[in-house]
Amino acid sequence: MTTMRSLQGQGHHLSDTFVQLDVLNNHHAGIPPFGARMEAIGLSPLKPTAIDTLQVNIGKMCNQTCKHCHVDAGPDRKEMMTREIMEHCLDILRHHAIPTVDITGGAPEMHPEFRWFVGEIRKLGKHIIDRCNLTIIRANKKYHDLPDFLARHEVGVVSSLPHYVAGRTDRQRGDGVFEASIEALTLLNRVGYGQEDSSLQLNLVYNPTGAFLPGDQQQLEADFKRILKEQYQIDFNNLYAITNMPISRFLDYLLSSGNYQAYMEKLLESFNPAAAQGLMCRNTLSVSWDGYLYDCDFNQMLDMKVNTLAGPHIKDFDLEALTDREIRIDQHCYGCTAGAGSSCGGETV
């Protein structure tokens, strides 16, 4: 049988989606199924509950390069979501009760629909979040309103902060990431962003810096709101407290560190039922660049399209089969299931 390192040896990037599932499958000792575990507590097969969220990945060109990102962005990405698929994806919203649209990327906001995309969402009446890393803001003159843009639009700000100590945070996402970060929050407080009086809604998000599970979210919050305001005077609403997921560079750091098979068995460990009743993947729908449906943005990254007759693309949008459907399930929603649970707006339980 080939094993991790040998896949590490034959010119495979472990971003490759069928390399990834090679490994996730095939390359671990005593991992149970997924599947096992979920059909143990009644949980199989996974449905969804509803469809309150769409989430779109409108491309995957960023300005950072994060050890953990599991969209394996960059500056070197070029997909990027057409026009006629986000007419697609507003034709979808304006026909159906879905509440909340979760735009995400790479940083969505180098897309250069991404405005108009904002605008047309919002006369929908639709809530927004825009999933932010921040430093887009100081990294050129042209995004240096975004504040202003996403305030006048009222949209949610979700954004990566892996620590309130610079060098942590540098190490996972880049030198300098961290103060500009900084600067970048300084800005979203000037506009109303994170303050008590103010509708404004500005999230962080916690990661952990290598191969261990996230601590407890409302210490870590309480940690977080502290520091940043005691240092730096920042305000925020909330913390998400996520666990990284063995996709993608994140499986390339577990694989070249030696941590895979101790992370794989952490996740297992800490498989809890409650957090598995509580998964994103059931009230949550993501689209990708190129308008596939996705039961999550991670199965995204797989590649591991939605199960529906009705076909897996968005112009084949069909909301009864699709709340209907039976939600693909592998060995890295062990990630979501471990500890307090984990989903794009933190612990689940």
Contents of the next structure:
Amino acid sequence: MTTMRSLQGQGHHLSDTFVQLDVLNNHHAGIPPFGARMEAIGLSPLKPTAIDTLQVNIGKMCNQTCKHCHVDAGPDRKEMMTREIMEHCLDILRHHAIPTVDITGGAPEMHPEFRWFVGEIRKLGKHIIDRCNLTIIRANKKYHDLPDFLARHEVGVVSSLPHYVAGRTDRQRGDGVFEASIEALTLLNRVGYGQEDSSLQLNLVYNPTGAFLPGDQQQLEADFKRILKEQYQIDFNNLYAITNMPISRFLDYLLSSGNYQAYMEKLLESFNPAAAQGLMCRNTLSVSWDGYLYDCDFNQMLDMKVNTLAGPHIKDFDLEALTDREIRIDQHCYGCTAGAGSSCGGETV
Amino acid sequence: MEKTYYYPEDLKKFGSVREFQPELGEKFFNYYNSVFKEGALTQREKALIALAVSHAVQCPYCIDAYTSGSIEKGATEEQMMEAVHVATAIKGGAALVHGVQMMNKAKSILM
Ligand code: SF4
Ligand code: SF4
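For comparison with the form predicted alone, please write out the form predicted in complex with its partner chain.
Everything in the complex follows now, all chains and molecules, and the chain you saw is the first one.
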């Protein structure tokens, strides 16, 4: 596996969110403000429709250091949600009709309280999604029983597999990741994930392994299904095609490879009003490891906290104020409206 | 700007050919867009054919566009290079098959 360090660990200037926002706003030619594009299609101010999903980012620690990671996660990141903040999340879930909890990281399973947290959420009858990077299951003996644990709690698994060609996946996610991911998928299949006669959902995430946009989700899903079955006897439910957001490590890649301007132009060219209608920030609320609330995980990584009168911390949670808030947008949002749109659940049209 | 016959930025201006002849330009782009829609061939298959033809006609704009297009549609590096080899084989073969004509002529005039 790769030993790359996070941007923060390198003391990289892009680990500063102000620098990222400055690049996004000032370091290219001819990209109009995202807000102006939204205004032109009548979506300004951008408002939530409902809050169906609480996406909880329980920490930045990860066993991988993928080149495109918008979280800037890695083994060198130590930020982790405290039990107290988790209790706050549970309290909110207990008192509000938010049906889905999407647990993400880093590698959320590395959090010592992960299993407790999952168990408590299940007691509340909520549907849980675990954004699992797959390799964690094989990383250490203490994680080998994760497939059983997840199955017992009926947790839906969403996992990245950017390509069915090993080299493509490894170039983005680290040496050996493809092989370990295939092993993990086999184990998940074995306990019932992704099987036709089972309710255990295994969804894969395709994201481009470079400076290009994802192709047609259905077509990619058909290719992945055929090839993973033929070559590795692996089954899964759906493939979500996700666009790489021009922030954090992917922004660093775009700038250092000389692809930044062309990528932003491509996002702008592909702006799709229909995709803008279904933006995930309209039905999701994101919580950071330290308990702040954000419109989405991307805004979280840019430290753009929710804009409500009630205050941006989970301790100030006020569903009414949050449902009425104005979603904070900036130039990175072009990543969500390109082509068929992009969200944590894939296309939005 | 360096003086050259080809500028990468010109690819983005392709649509502007309508400026001098809107009607025919429009017809061309409508046709073009229909050709690349999913049909009996998948979009990826069409992108790979386009990539091969781009090499055969040696159009740098098309090579740019269909390298990105093929990758976006899920093609692998190996598939793209095989497509280029198909173009190469046909171009090379097209030259070589005329060797038969050369032989015919040579045999007709040589003792
Ligand atoms: S993309 Fe996921 S698996 Fe990769 S470093 Fe980031 S959090 Fe970890
Ligand atoms: S980046 Fe976040 S706020 Fe911006 S459009 Fe996407 S989901 Fe919404």
